[in-house]
Amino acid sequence: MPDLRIAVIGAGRIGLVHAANIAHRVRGAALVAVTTANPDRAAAVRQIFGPELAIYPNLAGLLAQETLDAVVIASSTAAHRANIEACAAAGLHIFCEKPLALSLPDCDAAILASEQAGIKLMVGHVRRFDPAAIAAKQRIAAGDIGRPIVYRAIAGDQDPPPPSFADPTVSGGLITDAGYHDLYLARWLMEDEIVRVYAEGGALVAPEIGAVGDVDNAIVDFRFARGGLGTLYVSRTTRYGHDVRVEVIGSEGAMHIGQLRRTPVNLLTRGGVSHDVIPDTAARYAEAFVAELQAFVDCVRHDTPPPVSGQDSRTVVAIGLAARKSHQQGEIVYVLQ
């Protein structure tokens, strides 16, 4: 079976990660093109992948010139719906970075476009493919901690993104963007649906984030359909490192996932004890980024359902929107389905 010819839409940080993995680490895939309207990013792409890789300033030019099997959409979230509709209409299978879209109507439109075109649509839930999360899921499902009753998580980035990205009209805001993976993991690990949320937040460290209408730190409390409890602390300003940890407490025990350090080495001196930290998402989930794209390529090549569907992402977007509404209104909000 020939390799899938894949283009990456968007050459930001995650777009370059996906492009490198397709080019060098994903079996059955070939990177044939990248799109970016930014000259500096185009130069970076050429430096990394060489002058033979095609670079297009926009999606229309790519679709008009290249023969493709699939695309990886790593553009801004605000552009996801339009990009999905265009690529689906061209008959291309789609891997789309999370979240699927910024609103439920846009999620519905993207899902409908993929269904009508008869193509695969998979959404990038990278932590679903993290070996630690997979092992925890298996142990929880085996009953090792009894019945899961509480989900607790920290999702912290060391430094905030540029205000142009933090703008909720572009990225969806802190909770939908940075808290997205934990809201998905909560459903996945607890095997239950989140039905109501209450959120508090503020621009406590980075005033430039507040200036675009977002918060840099937030706490989200939630309730599951079967009565379980959950809490998420999400931050753009954990200066001490990329802090991503999850705890699932059960009726007979608990499961911890993740750690702050990158390597299991402590330095002991007169000044105290220190160790390194994980700098960012790309470093923490390097293998998971490969695994999720491999799963996408395999589902296309073998005509099997994507492990993460558009509907999965729509459900998480609904939770994020409810949490944002709760923060704005200062009251409990029930999740719309």
Given for the second form:
4 protein chains.
Amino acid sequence: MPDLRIAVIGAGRIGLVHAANIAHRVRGAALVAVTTANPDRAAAVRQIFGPELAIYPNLAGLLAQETLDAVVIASSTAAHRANIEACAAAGLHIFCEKPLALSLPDCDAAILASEQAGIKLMVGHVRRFDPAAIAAKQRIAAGDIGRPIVYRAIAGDQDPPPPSFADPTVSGGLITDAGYHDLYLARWLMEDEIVRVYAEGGALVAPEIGAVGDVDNAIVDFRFARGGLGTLYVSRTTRYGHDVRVEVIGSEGAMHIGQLRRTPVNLLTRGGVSHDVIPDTAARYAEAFVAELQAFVDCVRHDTPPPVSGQDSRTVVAIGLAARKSHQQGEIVYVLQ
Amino acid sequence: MPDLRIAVIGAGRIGLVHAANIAHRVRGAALVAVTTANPDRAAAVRQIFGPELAIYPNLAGLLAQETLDAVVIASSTAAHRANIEACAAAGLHIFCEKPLALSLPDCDAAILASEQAGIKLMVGHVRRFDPAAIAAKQRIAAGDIGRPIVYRAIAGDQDPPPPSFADPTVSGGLITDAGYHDLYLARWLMEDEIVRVYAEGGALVAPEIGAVGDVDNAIVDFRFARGGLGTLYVSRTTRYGHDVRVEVIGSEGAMHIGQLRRTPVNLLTRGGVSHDVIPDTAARYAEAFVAELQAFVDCVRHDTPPPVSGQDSRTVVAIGLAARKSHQQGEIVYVLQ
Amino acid sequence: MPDLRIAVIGAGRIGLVHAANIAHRVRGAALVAVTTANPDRAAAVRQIFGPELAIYPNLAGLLAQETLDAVVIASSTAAHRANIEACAAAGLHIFCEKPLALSLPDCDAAILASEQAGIKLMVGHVRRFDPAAIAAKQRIAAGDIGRPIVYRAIAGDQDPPPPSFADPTVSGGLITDAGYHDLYLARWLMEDEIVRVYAEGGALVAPEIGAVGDVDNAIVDFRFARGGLGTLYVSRTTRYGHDVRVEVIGSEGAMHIGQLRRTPVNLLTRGGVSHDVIPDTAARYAEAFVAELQAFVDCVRHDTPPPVSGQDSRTVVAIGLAARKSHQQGEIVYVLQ
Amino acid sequence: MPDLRIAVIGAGRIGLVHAANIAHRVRGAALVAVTTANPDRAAAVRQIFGPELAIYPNLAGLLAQETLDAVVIASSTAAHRANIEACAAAGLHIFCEKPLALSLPDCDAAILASEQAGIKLMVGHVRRFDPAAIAAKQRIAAGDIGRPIVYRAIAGDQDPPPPSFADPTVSGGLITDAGYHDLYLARWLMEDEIVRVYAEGGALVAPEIGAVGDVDNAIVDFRFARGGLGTLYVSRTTRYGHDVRVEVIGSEGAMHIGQLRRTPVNLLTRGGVSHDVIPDTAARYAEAFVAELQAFVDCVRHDTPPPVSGQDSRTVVAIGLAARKSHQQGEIVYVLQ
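Can I get the form predicted in complex with a further copy of the same chain as well, since the one above is the form predicted alone?
Every component of the complex follows; first up is the chain already shown.
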């Protein structure tokens, strides 16, 4: 079977990661084109991938010119729905970065478009493809910790994004944007549904985040259908590095997932022992980013269901919206399904 | 100056720890007597400390017979107020196990009695005497993490206490009893006051805990006066051991305090690498239990203020009561001061 | 510039690693062919790389049929010299697995052939391309540990190779084969030359290793020209996994390099805390294997000296031979240069 | 039974540790007197223990004035034999700091004196009383690592002692003095005898150590009677702290014993993660120093054999002397028994 011909929509940080993985790491896939309206990004793409790679200023131009099998949508979240509708109409399989959309109606429209077109729609729940998460999931499924009862996590980024992105109308805000991953991971590892949430937070470090109407640090608690508890501390300002750790406590034990350390090197001096820290998501989940695209390519090639559906993302978006409402209103909010 | 003559009121687990420390570890103190109404405990005391140590069936008998300088109150919490009033009236300095009492009126009465008698009253906030907490406090005070913004902690015990103790009318319940330490530690490390709380929990593992009206696992979130966030996961069922860890996140870094490992020994086999876990509070805080009593003895001998006051405990009791109410009513509760 | 056309000589475990990296990970390189005389290995190659990849039963056939820029020699060590002479004569650049050869005359002949042909010869000193080693090297060069004075290392493999390979006439034996990496790493990190060695060992676990005249566990001590000390424990029987750790002690501090853990996952149960172990070289040095071939391809494309020369390998072979002699004779042996 | 009346001979660093433990930590023992000829040390003793404690300028004065049950000998090693002979003649039980003596004849004389007097003689092999070593010993005895085959250790001190002590005629030199502990620990954990040694070293950091005829860093290899291997790196200049770690590798697994960290506190900043290091033996083995004296007191009170005999120390001294000779002569040396 020939390689899937894939284009990447959007050439931001994550778009370039996906493009490089398709070009070099994912089996059965070929990178055909990238779209970006930004001349600086276009120049960066040309420098990385050479003159052979086609670059289009927009999706319409791409669809008009190229014969494709699939697209990876890494555009701004606000554009996801329209991108999905256009690509689905063109009969292309779609891998879309998380979140599917910022509102439930947009999620529903995107899902509907993919269903009507009969194409695969997979959303980028990258941490489900992290070997550590997979190992933990297997241990939990094997009963090694008994019945899971509590999901406890931290998700911290070293430095806040620019206010233009932190703006909740653009990214969904801290809880939906940065807290997103733990919400799907919690559902997956606990094998249960989140039914209500409580959240609070503040712009405690970066006033520019507060100025665009968001918080930079938040606590999100959640309750599962079978009674289990969840608690997430999410931060845009863990200055020491990318700090993403999960604990699943069970009736007979617990699993800890996560690492702060990047390199297995310690420096020992009169001042003590020190080591480095993983700087960002790209470094921590380098292998998982390859694995999730491989899973997408494989499900297209073998015509199997994608491991993460549009509905999976819609559910997480619903929880995120409930958490945001909880924070704004200072009360428990039940998740609309 | 001769050694302080000290009696221990109550010969439960923690009473025996204090008695042994006074007898063997604390400088400037002598263990004179122990009270216990339980013949089995009396026999245990005799076996440990030998026939020289006086044992009284109750406090009245002790006060009638012995010349003392101070007492360590390790009786049931419900008896604290009456014990304090009696000992204060006898002019004895008092070290009282936490919490001071289960209600604010009882706290107030105990504090008043000590003030009227002009004796020292110190409450057992043992984790403030942990060398690790002290080292972290110094680092924070030195500005090493910038401005503290979030307190994030876990406090887990291996196995639940008997329902007779777990009963909230006896111990205060999970949040007030086991969550207590993190509340004073949070105030101390953040150098800020807790103004409101949110809590939820459930009897997720031990139905017998639910049967007496308490929960075995809970999340407690709190908000500090200057805007900082706090979140505590407290559990009576961390089966793998005593799991007490604190993270203080600041505007420029973070401190992590805590350890799971008991012995610096790893076993490496085809099955992987494994190590042991600290089993309980007595093992984890062995040095801190000595240091807190030493601090008490020193403040009596040098006539300095005790490092932990009755008011300090009253504040924590108020927060615990608010958290309990939050859990029961499913809403944010402001702390009554 | 078009991709370098590269063939891999030998389709054993390491040959397949190199082939896959050239095919998918190394930039500027294309995998053109593989040679193997073993029908089973040929079938394995076909399954992994598909029918497009040419497979030749021997080097002569490959050289007769294909237009190549370079080869990766991953044949048996005994064949290295002849392979290098043939490929050099054909004007191909050569990346050769370590060690260059088992004897100094063979090393010299291989080096001479490459020099006379004017081609690049690079030897696979893979651990110099490990990000952890590179980070440590930078720290040492920056003076963070003062002057390096001691190199202390362990190099353990989970299970011994088959006796047919363990045979010193095939692999060089434990010290030269498995101890090889630490000898070049020691020279590189200490920035000094090894002038004498002392070694002892035994077939302590695997009698079949003893039966072919080798040891399965050994201690190798070495002395550097400027007086520094080195000590290596090398083992074929660290049952718990791949255990490769290095300590460089300096006059002002130390560096520790290495990790036992594979996945950042801990399981916590009543039995304690446990985690997995890196199983083998391929898993531990996955990124380094890519980086070393990238370095080779880059030095060919940019016509720069290879970062590891034939002479570098010859020096290590000389040390390994001295260590083997030391073990056999029970005395200190000076290294012939 | 009344407390054993014990005097401490010598008020150096380790003498004061023992004195404080007898006074406050060891059950069944009372500190009666200390000897020191140094007025400054006498003043220090008085400050620590108060005016009640008798201080004698020499052993003769002590023996003439006090009624004792036992002594702890913490004088200079050169004085051990004479001290033991005098105390044994006085019928006192003896706990003697390691090493028993610097020569085998002196060891033999000391052992003979104790046997003729019929008193207990125990030598301070403190690391056998470390809870971590005991846990490892139990695991090994239970077969958890199969048959032990290799003992691999590091023993590093932060800063070299003054040349007056480093002088081999005073302390025995680095290998006998600082390497001593690992030699008895190796015999105990491997349950085997050391039959030959190889050592090399240098004054690599501290020229003043070289000036008195000793080395500051050394490698000591040893061979056990059943074929097992041992290797120890011993240093007076691990600037980052007290670094004592042991690995016992077996046919089915391994045990690691040791810790660098003092406090379970991590500081996380933009510069990475850092923690402190154990500074010295007194901090690392605080509990073991109590336990070894408790074992001595218990063996006297219960009339059982001491867990460490004079002969145990003599064996280690013989190995140390062989190692020193090996280093001086550059060859393998068999241990004289």
